[in-house]
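Next comes just one chain, in structure tokens: the form predicted on its own.
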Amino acid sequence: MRTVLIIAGKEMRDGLRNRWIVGATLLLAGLAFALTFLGSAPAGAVAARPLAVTVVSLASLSIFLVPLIALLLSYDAVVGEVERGTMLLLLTYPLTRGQILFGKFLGHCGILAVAIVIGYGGAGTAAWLNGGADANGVRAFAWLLVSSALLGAVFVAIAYVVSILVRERSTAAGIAIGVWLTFVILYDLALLGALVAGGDRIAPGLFPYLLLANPADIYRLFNLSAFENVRTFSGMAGLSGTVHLAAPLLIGSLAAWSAVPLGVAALLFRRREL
């Protein structure tokens, strides 16, 4: 475990020195503050506290930005090291491939967590000071941070699978963008088209499980419907009454979405020839 943590620390130090990561953190912070102060305007009309408005706004933002940042951060985690020749150098040390992979995973997830806490934490604190918050709002915001980090971990793990399967960084980058488009945009469009075209032929009990097949939908459903004050403001009250998925199931499914691709990546990396 100590070896894994050393590799994770190295990845975090390298990432935090990267100007691109600093830029991504500033982007998250800037957009979060903009949504917090601009989005709090309608709060009085619907009797919603600013922190609840912030959770709705940041959840909608995170669905697009967090997966993209995670994929761009880690798509070359393996193939990039192989191209530079540093992977063979790492394997000359008393390290297993599993230790290298899990260390990199912890490091990349740590970088994302730092970016999310810094980027969103300041905006959440400002919303709290601006209008106060009840315990439910604070809990919803805390779970927003946790689930955003989990969402990032999902796409880091998926990026590792891509990075192990390909032989060139450019190919990995193209597939990573395709993965982002598929999960964040195309899946929901396809699901909506299927519901419109043949909604009567889709069993009502099947729809919730179609949502569980997409980590972005799990994240959206958890953050916009798991807490009453957020659910009322986000307009998800009707959906939460139809889709009976408990919050522990949703957060557990998000954790499983990160664990399964990581396990697949570990198996593929063990068999890859360098």
The other form holds:
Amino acid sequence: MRTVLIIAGKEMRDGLRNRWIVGATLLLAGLAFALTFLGSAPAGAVAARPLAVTVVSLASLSIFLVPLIALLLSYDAVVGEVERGTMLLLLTYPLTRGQILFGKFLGHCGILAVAIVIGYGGAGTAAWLNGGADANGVRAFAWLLVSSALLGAVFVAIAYVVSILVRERSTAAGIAIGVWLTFVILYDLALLGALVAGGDRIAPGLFPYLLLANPADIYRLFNLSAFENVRTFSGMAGLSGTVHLAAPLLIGSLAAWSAVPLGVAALLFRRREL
Amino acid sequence: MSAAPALELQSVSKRYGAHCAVDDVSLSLPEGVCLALLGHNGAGKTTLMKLMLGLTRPSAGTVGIFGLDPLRAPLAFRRSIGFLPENVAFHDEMTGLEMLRFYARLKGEATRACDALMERVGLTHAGNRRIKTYSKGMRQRLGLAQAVLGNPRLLLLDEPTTGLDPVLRQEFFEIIQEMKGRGTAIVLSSHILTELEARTDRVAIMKEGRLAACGGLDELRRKAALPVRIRVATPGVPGDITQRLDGIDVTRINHQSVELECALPDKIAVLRTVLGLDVSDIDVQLPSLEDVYRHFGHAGEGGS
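Would you mind giving the form predicted in complex with the partner chain, to go alongside the form predicted on its own above?
Let us now look at the entire complex, which starts with that chain.
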């Protein structure tokens, strides 16, 4: 475990040094503050809105942004070090490949968590101080932070699989963008298309599981429908009748979505020859 | 103290598809001995080092480091190995001292020792500078510093002296000598043959993945049966010598000196004869490591 923490600590420090943490935090904070305070600007007012509304808009934004940041942060985790030549030396040290990968995972997730907690948390606290929140809103917001970090972890793990499979950094970057497009945009388009075209032929019972097959959808479902007060703002109030997926199942699925790719990455990494 | 040698390869081969990078190599190295690994680019030196480190799996044969298989040995075993890769690379954004401390922590060594180590390789002044500002020689010295972290019992150095100026090279070999004195077994590959001549105990010459020759330099000289060159200066007429040394190759250089070539075992006999003549100077040149390398590294390619 000590070894894992040494690697994680190094990744975190790298994140500080190359401004990844600062950049991601500022980006998330800027957007969160804008959504919180300027969201009602078109209606002619600049004021904090109820926290529950912020949760809805932030969740919709995070679906695009968090996976993208996670993929960009970690697509070259393995292939980049192999290409630069630093991996060769590292592997002669007393640590396993699993420890390297897990350490990097902790470090990269740590960077994302810091950015999310500070960036979103700052805006949330400001909204709360302005009296825009009740206990339920705070709870929904706290879970937004947790689930956003989990969503990031999912895409960090997926990026590692890519990073281990390819031989060149640029290939990994290309595939990472492809992964982002697929999960964040294309999957939903395809699902929607299938629903429209297929109509009744798709068994209604199958639909929830099709959503579970995409971590971005799990995240959306969790944040927009798991909390009563959020549901009323997100237009998902009717959905709870058709899609019966409990919050613990959704969070558990997200966790599984990060654990399985990480395990696959560890297996692939062990077999890869340098 | 284990009786197993620091390094033992038994009929090790490594194939990448149809290409055979290392072909049936066997060698053994006791502790406290320095082995020079010579060969052209692509002769299999780096692959051989990767096999010794357990970074790649041999296609055939066994690798033993202190009697353990590097692929199966417990992790702690890697503490006793130091490695300096060819063209060593670091994380450029870190400072030299940070990088060394990171490696020290991974090896379970006290980070306090890093300052002393930086001084030993002459990098104290640059310790807090980012590695991206380092010259090739400075990176190489940082590479050596991480390799000797924790006083390893086996040191593998791949082209360690490229990019070092003569003074640095001298310091470099002093550190190596010191490690050797402590009983560390050392394998180093290099292109610069002259510098290795006085500093290695054994030489292994690789050619197209095979071990073309392996042994002490004297042993290899004998095996190669390369001639000794004796340059003789005479105040008299060179033709005189030519007549007296029947059966020996004589090349006339100028009107005052000639060069003789004789087999190693005949050296003393020839010198006696020459000394009996009217000579003003004698210069004896044993076959250098370069000659030996050329002999084994090229043999069978038409040249000799």
